[in-house]
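Just the one chain here, laid out as structure tokens, in the form predicted on its own.
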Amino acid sequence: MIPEVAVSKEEQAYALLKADADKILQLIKVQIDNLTMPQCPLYEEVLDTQMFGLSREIDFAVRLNLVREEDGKKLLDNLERELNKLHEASQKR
């Protein structure tokens, strides 16, 4: 049997958030892999609608205090911080 381990809330929104983050950049790896370039407008509109509902997503958890504004925002910033290497790599093609 594998033992159940207490994970407490704040850590449960916070792997979520990271997960929706992965999606996230998996589907833009994606996208500059097969689809599209980074200067078309639905890689643009794809890109700010997932980061958009991210940032949203954050921030509920942030009012519900499931999630320190700090890390929030650090996982956005790393996120960003991803898809700009993947641009710039996309760009070196």
The other form holds:
Protein chains: 2
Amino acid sequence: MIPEVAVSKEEQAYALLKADADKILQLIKVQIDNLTMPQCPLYEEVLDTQMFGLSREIDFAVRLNLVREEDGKKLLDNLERELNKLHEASQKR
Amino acid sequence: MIPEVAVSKEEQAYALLKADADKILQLIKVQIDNLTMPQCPLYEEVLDTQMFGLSREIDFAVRLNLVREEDGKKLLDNLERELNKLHEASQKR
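Could I have the structure of this protein in the form predicted in complex with another copy of the chain, to go alongside the form predicted on its own above?
Complete assembly follows, chain above in first position.
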């Protein structure tokens, strides 16, 4: 009915989720650069926890109809791909 | 500007969070009733994970201005109080 308002809240929701995904990527980059031990269990645990937190946020936004399920899934898949790339690059050093 | 729309989204957000909190409480009730081992590390881990997930959802809703920070905090505090009650009751058996 009021597309401007609706779109704005949806855009905000997506932007927040995107920013949170970028934060996780950044966190992992810093860990890899400084610790260079991606096989460390603590690293895995931090990553799992962060990914779980983000997936809950995305799920919540989808249930509120602020973000399309497809877009939420893509956001998570992209992050996973980026993380895998980082991981692989760190192991080739 | 359009209070009906705005309030409705906020109400939806709060109702979703409340339902998620109730789900955690229910999960823990079932665990206590059936396993009767709240000192089990797995129980603690499940609870921690669920509480973390809910806190991320609440934080997200607050950042989106869908839920007041105060209300989000209360929701989490109430859940923790209820869980403590359950925990204490299970230990007195």
